[in-house]
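The chain below stands alone, shown as structure tokens; this is the form predicted on its own.
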Amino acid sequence: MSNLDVLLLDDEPIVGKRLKPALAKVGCEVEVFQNPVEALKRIDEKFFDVVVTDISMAEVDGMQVLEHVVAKNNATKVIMITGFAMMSLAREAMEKGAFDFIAKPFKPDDLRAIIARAAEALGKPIAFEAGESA
């Protein structure tokens, strides 16, 4: 089973933080960012499976981010995290080619959830069981 090779992009420490050792679990190679500008020179030098990107940060916002992994490899799956579950902002993300959406707050049960059906979507099944700890 290969891994899946996933871009965290979230400007809160505590999400990647969170979040890195619970995808290592199920085979995820983590690449965790705070800084969108960073992340977006490595989405240029490297190909990843899944990027997972907070929308709303500073610099650089995930819509951007989104437009920018759609443009340079539409075979990898973004899934786009957001602090208020703004419906229009969701619908307009997944027009632009986003795989999926989560608002926070979220377990990381739900984000590998996702990730796993990406992981499919992509043809590199992951093992990931609802219910597992984080």
Partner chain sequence: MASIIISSDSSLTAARIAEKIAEKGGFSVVNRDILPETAQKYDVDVAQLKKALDKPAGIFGMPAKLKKQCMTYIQAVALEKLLPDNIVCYGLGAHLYAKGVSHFFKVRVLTRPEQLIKELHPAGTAPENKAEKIIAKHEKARNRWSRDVFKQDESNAGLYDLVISLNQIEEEEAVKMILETAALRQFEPMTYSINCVKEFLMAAQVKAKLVERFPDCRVRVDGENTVIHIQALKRNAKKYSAVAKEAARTVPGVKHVEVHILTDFIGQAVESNR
Second form
Amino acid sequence: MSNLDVLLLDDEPIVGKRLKPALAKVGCEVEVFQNPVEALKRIDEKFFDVVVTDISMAEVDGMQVLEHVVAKNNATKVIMITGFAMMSLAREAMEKGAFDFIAKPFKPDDLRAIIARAAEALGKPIAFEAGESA
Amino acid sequence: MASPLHLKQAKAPNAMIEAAQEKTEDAAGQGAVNTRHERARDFEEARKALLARPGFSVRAQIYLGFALVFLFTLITVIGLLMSIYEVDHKVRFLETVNQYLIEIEQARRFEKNYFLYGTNLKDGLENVSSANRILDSNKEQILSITGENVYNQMLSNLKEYEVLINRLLALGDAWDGSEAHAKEALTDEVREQGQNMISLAAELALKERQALTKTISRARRMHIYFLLALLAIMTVNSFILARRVLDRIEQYKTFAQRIASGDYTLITPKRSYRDEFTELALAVNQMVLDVEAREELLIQSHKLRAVGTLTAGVAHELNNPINNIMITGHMFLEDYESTDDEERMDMMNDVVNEANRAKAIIANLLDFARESGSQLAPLDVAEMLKDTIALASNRLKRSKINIEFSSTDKLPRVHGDSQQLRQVFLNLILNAIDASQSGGNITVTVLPADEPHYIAVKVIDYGTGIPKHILGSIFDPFFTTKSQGKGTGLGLSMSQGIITKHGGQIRVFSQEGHGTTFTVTLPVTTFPAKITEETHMSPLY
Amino acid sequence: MASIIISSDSSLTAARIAEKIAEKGGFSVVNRDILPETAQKYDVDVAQLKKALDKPAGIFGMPAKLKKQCMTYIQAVALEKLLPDNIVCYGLGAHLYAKGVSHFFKVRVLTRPEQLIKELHPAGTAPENKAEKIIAKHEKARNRWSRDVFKQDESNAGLYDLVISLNQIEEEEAVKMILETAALRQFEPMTYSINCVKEFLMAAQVKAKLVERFPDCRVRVDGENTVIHIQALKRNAKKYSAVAKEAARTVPGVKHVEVHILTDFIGQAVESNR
Ligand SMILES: Nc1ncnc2c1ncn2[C@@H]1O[C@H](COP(=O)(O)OP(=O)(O)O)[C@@H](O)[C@H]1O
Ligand SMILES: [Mg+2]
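Structure of the form predicted in complex with the partner chain, given the form predicted on its own:
Then the entire complex follows, led off by the chain already shown.
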């Protein structure tokens, strides 16, 4: 079983710090970024199966990251996480090609479930059963 | 500087701390209710003071003026009537004297004829008796003017004359001898007597005529004086009356302007008496109280709306620390076994820090949203501005607007209500955000104002600007150019009210298309150091 | 796939369009067929539920309180049926309460006036020249109905993602358009929007337990928290909040319950001004 390459971008340091091991446990290779500009640079360098990004960030926001990723490689599944969840934002994200959209606060398992679905869709299933904890 | 604030004054530091504690104990709203009660008491006091004065109504003054004029006229009319009566009396007397004179003169004519031609002297006697009759029938009248002496003199003169004539008649036609001699003497006597009588009567008539002229001219003068005096009385009275009424109207005009500018000081007695305007004062006080209560509701509702626009942002902002706590908590549970103590400590530290962060976000918002009883304190404007900007930070972030804050070092404090002032700054900042485009800039500065003892807060945006034709209306209540549900049009009018109450001013400079600068000037507190310390002790700060 | 919610000025049109959508797009239908189940679950008459869906409350109509109750029950069951996606729903007023869910595609279909009149006056009794008046009156009544419980006008276009007038467009065409639009990416369901429906559903279920006792209560579910607002006088606050908590806990899935008592702000201000 090959590892799933995940890029996790959130300007909240704790998100990266805690989710990286959480995702690693289900077989993801996670790179964490707090600065969207650096993250974009990295995305240009390397293909990620999944990009998880916060929406409201200074300088570059999550929507721009989404557009950038989609423009670069359609295969990447982008998951939006935001404390700003509302219908208009959700629709905008989906329209721009997001794979899923999840509101903060969420449980690690919520994100794992989504990533598992993304992995499924990519044909690289990971070791996580949705509904494990629910 | 006399503070124009009518807000609840913190009298002693202790009282302030107590008030603050009371606030933390009980639900929000207590403070406002307290102030309301206090205002009701003020109102009652003002009412009592207004009514305690002796009454002197405008109506009474009008009646009094009329009564005065009437009394004066009455006196004058009586005076005139009396002088008319006097004139009449004198004229009639003169007539009587005239008749008397005519009779006497007729008698003397007979007398003369008799001396010349020896004709009928007897006819003269008739004239004498009719003169006597005149004196007799007009006795009262003559007596009242000449007095008894003159009357008796006249009467006796007449008698003597009559006696003399009768003696002359008795002498008969004898014209010679001793008789003639006696007759000669008698003739002289008669002539003299007649002369006397005439001159007495003429003198009397002359005197009376002079008196009459005097009376008439006096009456004429009285007319003129009366007119002048009446004019004077009426002028003075209407002047006093008009001034009284107009002054009051002027006074109420200033009251109205004062109330319109947001100064809700109750009307207290200024004069020593009570009148119709007292009723008006009471009504105005009642109105001020009602307006104030309603304004409080409006301010609260506007504030809630501002809070609404903020809470959307703040709620989202809260999601970040909560998310951090949630993730950390779940991972803590999940990996408890496999993590070492250090890691666990780290996780729990994160949880505590994030909880504190959430608390701070909420505290800032709640502090603003709390229904406020006014609390006056020396305030650090720069700190307040920082708090306010923090409160709006989410809106700013969402609209991608950059805010720059600068302040001069060691600015003196201002004396005021921190909640209300923060509300003003928030209004200005939210307006600036609304006017700016995504990616725009807003500058907030606080610096000493041009006038001494004032500081100035400037909120500058580089957005749409305000068109000239609406510049005059932006401070009007309910004036808004924003769509329904977005603008209430109360922000600036409320802000102006608050700043005026604080003895400051709010000014706007705008160029359409280039941006807008709102400048708030506030008087600095004159005795900073001492109270400052006390404030830090109060749990509110 | 999105779920489609159809609203129309004519209930027959809504039904026809929805059925065609179901047939062409492979959607399952949710309509008034859920009423018997609702009636049974909450122990009310089907007739009453129907009336609540059709008639404004009023002195001669249904008591406002009863209407609120019925609508809450309908809402609770309808949302449950809307939980899976790929649903087409009509006739249940869902456009008024299923708001803010990004994968609910809400469509308003406007019937041709002549057809609407035919429906409103089946026997052709409609006076020729009064058509406009009849339609205006109908619309007014519908708005009154929607304002009753949901405080908004049903005819407000802002409520919908798409408004189609059948005046110049054939029904077949309209159905095609609706299906095409519903297939757009922005109406795709996602974790967030599905969670929204779940929260709405739980809120409606909790409210259904409370509405008889507290007709004006508001319930919001946010994650694992259920927040209830009740209007009451201060002195009843404790008692009511215990009652509400108890009732809410009977709903499966409810974990934390928070009850807020709203004291009448204006009323209080008036009182303290006396
Ligand atoms: N910084 C600004 N730039 C441009 N226009 C402004 C600014 N501040 C206020 N205005 C104008 O003044 C009006 C009144 O403002 P306000 O009293 O705060 O009410 P509201 O913000 O609710 O409309 C606004 O509708 C807007 O037209
Ligand atoms: Mg404003």
